[in-house]
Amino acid sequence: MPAGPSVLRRILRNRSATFGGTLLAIIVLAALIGLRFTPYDPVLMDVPNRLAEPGAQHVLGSDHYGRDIFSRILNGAHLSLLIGAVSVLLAVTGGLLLGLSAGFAGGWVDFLVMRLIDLMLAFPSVLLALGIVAIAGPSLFNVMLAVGIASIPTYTRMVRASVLTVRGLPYIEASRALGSSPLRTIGRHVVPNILAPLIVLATLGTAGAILTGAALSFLGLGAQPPTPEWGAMLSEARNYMRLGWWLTVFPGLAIGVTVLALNQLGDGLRDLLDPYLRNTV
């Protein structure tokens, strides 16, 4: 029998996995349904309707413009998890073939890579992330990109960490007597063997990608008015705060659901893949 329906069921047991998968799929769908259909042009001002309260006209208010909040935050929805994906594959890439090279080479490549490494956290990742925005420009894509590169160190040493104890196990001990290229040890029995805690670290580290990216926004480093990213969106409203409350609840409110999605799923994950935590589940 294949195990598909054994681990389905393990995933539906688990309710923290299930709660933030039907979450997160949930805002998925809303932010693909965002890009093709919202009640009102997320981007059109309508002065004379400027600050509605929420009501039957725009369900969440409208802004100081008079543009529809909901429309804004569903149109922008896809912006802030295209900043969390490509923000962790960037990072997910960069650690994993530096935490690679330096576990499995050793030697002077592991002391050249961790002192890269102890460089780089020697600034907290925001730091490096604002200065890195500052030095390119604001830009969205260079916000998925600053903290893309802020993140590696942090992905860089747990594929390290599990690349050190896996390389000394029999079967990379076997696969090394028989010939096999360091390169085929590592894509055929390495990898395989850390990809569980991988996953895990880049499910929770997109929801800190997604606060990082609005944090950056908010700061006017990120996407520029008048694109609908929820970051961007905060910042614009911070002005206006005392004559609109429903201007910065709502923006927080989805940042604050997805990185909830992401970590709930993280943490689902990490009982599901972890051998020590896998008999609980």
Second form
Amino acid sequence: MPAGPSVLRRILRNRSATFGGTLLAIIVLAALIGLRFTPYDPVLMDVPNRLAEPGAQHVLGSDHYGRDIFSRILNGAHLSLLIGAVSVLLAVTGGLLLGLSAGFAGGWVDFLVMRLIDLMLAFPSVLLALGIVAIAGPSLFNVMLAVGIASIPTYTRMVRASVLTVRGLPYIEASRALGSSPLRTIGRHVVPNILAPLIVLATLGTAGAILTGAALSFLGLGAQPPTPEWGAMLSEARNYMRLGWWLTVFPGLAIGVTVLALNQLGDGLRDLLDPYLRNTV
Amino acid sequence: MSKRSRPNLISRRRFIKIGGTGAVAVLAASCVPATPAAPAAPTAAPAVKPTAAPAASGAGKPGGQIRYAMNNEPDSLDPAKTAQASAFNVMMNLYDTLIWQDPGDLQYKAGLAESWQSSADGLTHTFKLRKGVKFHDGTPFNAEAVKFNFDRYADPATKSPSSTAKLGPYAGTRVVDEFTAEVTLKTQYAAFYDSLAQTWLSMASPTAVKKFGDDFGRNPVGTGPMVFKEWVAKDRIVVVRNADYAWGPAFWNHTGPAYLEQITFVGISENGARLTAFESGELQVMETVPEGDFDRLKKSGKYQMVVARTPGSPMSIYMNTEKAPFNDINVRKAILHGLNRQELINAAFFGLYSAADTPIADNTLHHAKKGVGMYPYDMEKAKKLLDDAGWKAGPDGVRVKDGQKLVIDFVDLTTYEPKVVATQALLKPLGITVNVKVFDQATRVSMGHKGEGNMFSTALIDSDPGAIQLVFHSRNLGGFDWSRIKDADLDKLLDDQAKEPDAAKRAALLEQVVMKIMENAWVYPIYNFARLFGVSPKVKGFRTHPLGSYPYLYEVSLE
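Got the form predicted on its own; any chance of the form predicted together with the partner chain too?
Entire complex below, previous chain first.
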């Protein structure tokens, strides 16, 4: 690894990374607080105070059942983050396994894996996720599973390409020559060297996963009422959007800001970690 | 045209045929309508006044045209080939029935039949027909036409989704003379006149039916106040004034031709799009206004917002008695006592509907007052019932019995989600967890039929109270008997009332039916079903058929 300023300092010097990272940290913190503490019970109906405009009583207004929108967004934050994190973790794990075996083993393993991946890529990932949830049944967990599985092909291809790049490099050959087992070679030398692009892709992928998860919940396939998942909130509110703009605007904004934070962070990380870009900055 | 080709658009209100009984019920589906929340004060009046606006007396101004938006396009305009509410809507203008039900007193009045007589055994019915009536194609209306239509409706080869069942135990029609038709029935049939007053049994031109064959549904010819002009698929159906019309029922607000020169029916399934078109003034009448928007438009004071109550059975929750926990009567009773009806109506429907607590709505013939108020809201009693049934409060507040949590799957239509979510919130303090399971129409109906779930909901629209057999008779197990009731006594009562020609005796039988259902806590009625119309202030004389969903556009005029 090239010597230089510490990773943290480099991140801090990068504007998008700092901005995205800070925003994300705030969101994560809010999500953690929202798990426990919210101004109102997020599922408590208060019909006489339904559709209250944003104000002193309800910061972001109340919905058609009189539930406090701010409390719901806060309480639902961890769900969106969880969807993003779990599904990407799943996709990265799957992608690593498949990509490494395809890239490292080559031959018929490579052929089989890549044809499978081609098959999956033939479907738009949202469609694939939709299909999986339709089969597995609507639930938050199934959404994570579906989004994760649907994003495996991207990671697999990326990992495989990276493996192919490093496979022929002298230090891998050296490792082999020293008698390392293939697993050791992969674990000690291949994976660390393909980690950088993987981190960038995973960060950007988390944003996409949150968006897809919200979309599936919007379609009624994800979080079930009264869970205040953001996509589900949008879906419930759309029938009442003519009665109060705040019903749809704030959950939408919450999704937008989170995705923005992750995208910014991802962009910044790419600038930092991409060796070609790094030298030119 | 396949009726099932676009289930999302057309299945909003489904009519379900039940073989043999002659009852056809409308299963009100996604359109969630309303009536002002008036306390159901018990009155002595035998027939409850409909909520629709009274007939405008005095003359409206002839001329002009309106655009009328429904939430779907009909599948056919042949009374024999459709079962859709939207088709009924249009057909009411194109066809006449032999008799009409007066929305004022709910009695049957002369239509194409001037008078009629029933034999003492209730099996032979002789109709004296009005003279000088002509179909739109010039074919004269006579006893031959009555025979032609009834024979066609009764013929299994017609494969009618509603008319055959409505005609019930029809044996045949004899043409006594040109203007006298004698209809015979195989068995007694209490709902016969009620059926005759519905458009499913209206008079179509025999000449046109023969000429167009299967295409008659796209080229309808009747005797009604409006004449079919054109049908542009997925866009509009246009009908124009019948200048010769002079045979409407006496309770209409005027005689002679209709006021309006033209009516354009459009089907717009998306609520938002329909609302936008209505608010922009592009439409003069809109059906199925979402409750929240009804409230908003009403408050704006710019429109006539009409609540048209439908007769039949209220919107109710059916509890699956085959599965735990509702196989235990005490748990069902706990729901009847513990679910706050008015709060449910307020939370889910902006308080627009009136509460109902018995299975026959109070605007329906033979509504039984005896069952009203049997299960007042009483949280403590509900809790005690659950305690006694062995469901004890668990550590997380959810009740537990034998290690099982008190969890209920409420299966319903996606558009009915507010009802389910409100039920979930209202049952939570009782220690009951409700899972919201909302699906499209086909899925949720099939789940109800198979009993996959604990709670289901539907309303029933029919002017005859006997229609409730559809949801309570054991022959409909696997059909709409969603509470999965298999009770021989109830079956017998339902069968007996269907044949009882004497009104007082029939009312007594229906009261027994209602009491049996209520004592067993088989159903949780919620509110009186109604449909919500938005009407432009320029439109005068808007009121609806006793079935509630269908306006008499003949009476409508423009300012």
